[in-house]
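Given as structure tokens, the chain that follows is alone and in the form predicted on its own.
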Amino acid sequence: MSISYEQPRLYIDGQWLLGDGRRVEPVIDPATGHTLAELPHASQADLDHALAAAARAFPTWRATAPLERGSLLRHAANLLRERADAIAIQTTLEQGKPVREAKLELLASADTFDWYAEEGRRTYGRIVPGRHIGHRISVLHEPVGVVAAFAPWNFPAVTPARKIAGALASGCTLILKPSEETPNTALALARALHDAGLPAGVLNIVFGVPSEVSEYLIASPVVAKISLTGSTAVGKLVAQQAARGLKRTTLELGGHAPVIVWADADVERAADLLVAGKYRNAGQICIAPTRFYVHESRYAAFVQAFVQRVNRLQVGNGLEERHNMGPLANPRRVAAMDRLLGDAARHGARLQSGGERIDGPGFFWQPTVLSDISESALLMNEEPFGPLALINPVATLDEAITRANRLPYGLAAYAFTQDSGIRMALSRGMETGMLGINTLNVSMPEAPFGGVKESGLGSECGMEGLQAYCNTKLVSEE
């Protein structure tokens, strides 16, 4: 079969826009270190024809019946499922996860399209009793108007289906900035729903410096709300933008994923499942389970079978179906292990397995075990983003949930017990947007997704993902 990389493009009011004089940079394949292609960027007149065809396409767009809306969704989920073998081996080329991940996600992506087509069927108000017999009290939920969304290179697909399909079904139009590093992958999502007639307008891609482009969206008047998926440094600085608008933000954030392991867990089938959920996309996951607190007493177990596991896997280029685990997406992602890595050396903790750069093209890194690792530790204290795991042990369920609340963050955390008791007070204790108890299934179009603390603001997916994108009115009658 032969591969190639598709040239990328701007997607503005239903137009798709080559270079042509636009500033460019080099979209790099992971793997090999190699330009796959020149991405153009939005020139400030994109921006505003984008903002003009978002406003424009806003009115008609919001009185479409929720029903055609969906149809529209739909449609296009089923494009995307029926391209989805050719859309994974652009996503591979462009970030570098296994092709069958990479499938996977897009199938997820379909997935996300197709529960928001059913859910914006279901915007519902409610009527509340009115003071006297003649007094009719209505709550409505409507459409904010013109979104500006931006999305990171981790899931260039999954992550931005969510933000479109929200948006969409529930009657806004969207500009979205996805990653200058995966941009095909987004605009397979924009392809789709082009070709199953969506209105011009209505979605609109654009790239460019992020800084640049969020900031000039992010103020103009035409924007109503701003949703993020990014690190906890750069979502503070969005929402101090949007706040000199008073705009309304979603920002999923930054994590660093605690995981319990108790006395009475199944600790071959908790290795299993950690392994995968660890290394999966070579731990570029805000969600990966991270730091992991051992049962004193299970913990040498615990520890031999993890590391055995990680031992088994092979790393590689991804479009080779071998290979479970890719590179990291960027050097910058291996000075990052090189520097975390160093400084857990100095504080003690012992390797386990790997912790070296792979030799030869691309950014490889050895899957990496470390134990015994310092709560003071840049490790403990800083997301890694990179397929590391630190292992610790303790002794009681407080100290647990105490060290496993430590950080600022509250994004995902785990969990493996099969006593009762030690769940109820797992869901009370911990300080997280979302836990999974014996499984690490926290992310489904159905159930909201979304962090606590540090690690964001609001949900998407789930009804609550639905109405970030509305405004409440009341409508009070006599």
The other form holds:
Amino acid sequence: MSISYEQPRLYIDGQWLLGDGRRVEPVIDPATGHTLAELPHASQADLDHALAAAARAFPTWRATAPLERGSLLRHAANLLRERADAIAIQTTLEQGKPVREAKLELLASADTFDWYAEEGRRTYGRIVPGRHIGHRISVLHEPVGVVAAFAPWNFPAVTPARKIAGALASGCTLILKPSEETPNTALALARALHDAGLPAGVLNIVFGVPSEVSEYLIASPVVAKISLTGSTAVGKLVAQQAARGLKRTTLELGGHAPVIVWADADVERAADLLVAGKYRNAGQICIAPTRFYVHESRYAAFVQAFVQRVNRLQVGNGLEERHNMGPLANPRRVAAMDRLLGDAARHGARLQSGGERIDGPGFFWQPTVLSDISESALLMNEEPFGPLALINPVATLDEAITRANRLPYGLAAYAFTQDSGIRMALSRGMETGMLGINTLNVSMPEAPFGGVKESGLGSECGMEGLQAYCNTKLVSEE
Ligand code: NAD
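The form predicted together with nicotinamide-adenine-dinucleotide, contrasted with the form predicted on its own above:
Let us now look at the entire complex, which starts with that chain.
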């Protein structure tokens, strides 16, 4: 298997574009700090071209039967599976996660295409009984139109896949701006769709300065809907811009997931799952388990079991099979770890493992465990988005729920307990978009993925994910 990095391009109106005096920016390998390639930025003319192409393609794509749209998505999903090994290497080079994780992400993206291919056949409307005989009330679901979508670098395959598949299955056309730091993974999705026969203009991929591209696309009268996965700060900015044109938004934003480990939990099994979940993608996951509230009777045992497993993690270049944690994706995360851990030390947190940058090239950070952390420490309030586990004891369920709910975030939350009364209390009491009980698996194409409070607006995946790309139309007939 070759490990050369492919030249990234723009994909507009069915063409792969490069050069022509466009501005470029380097794509960096986070494991080495070396430049992999120069990424072209879309000029204003390119953005206009993409908008015009998406607008032109919309009427035909909308009129294409859902069955046909679905079969194209399924064909692309199969191409992704065939190409998974090669694409995973591109992902690891540009993002850092171990190849095994990159491949699983790509296969999950193919599953997302498949699921939307099926669900696109079920944008059912309904007939409502009329007010009198001869009166018919129909409710129809129609594609919203041209979508502008923005995806981040932490899941460079799955986050674009959700937006692409949701838009395409419902009959919308799309301009996607993936992260400039991870262009080739999203381009590989576009390549699979292109090779499966996607008509020109239905999907367009652009890169540039994120704030400039998003402001330009969101302001365009061509764009009817915005979908963003990113930070809460950027989500608020994008929501303000969308509000100027009263455009529909789906926002999947930051999180700071609490984990309640209760007195009856199987501590060893919980530690197995939680260490694997915490350090996957070096902790750069919006639903990563982060604030652990452990019943005081199991606190010492849990900390010990957790730290034992963390000390066995192998950190290094994700291209090497033996490594199960790669580098942080960019130097901004290294600076954030430094700042948050310095502040935690000043707040008296106990360092149980890690805590330092790993010397050498690349952006490596030790898997880190802190315990007994004051709620006023920055990292108990700000999304760490890195390999940090924060473990504290709690005495009562009320205390655990209150502390879990105290932040403005509400994306994912987890609990480990067999007690049905406690499970019921958690299902009712946790302010969260997704709750995993004895599992960390809250992300699958068939179920809605989204947050409450400042973690977002709306859902991706599930039937909700398709509805997000549809308008509701009432037809009242005599
Ligand atoms: P950031 O806020 O600068 O950027 C986050 C993402 O949004 C990036 O992909 C970026 O390209 C994009 N972006 C930035 N400004 C934008 C704009 N005006 N319009 C459209 N897109 C824009 O932060 P970062 O340093 O890249 O990432 C760190 C923070 O981002 C983390 O702390 C985390 O909160 C958040 N994040 C969340 C997710 C998620 O899955 N929800 C993914 C990646 C990053």
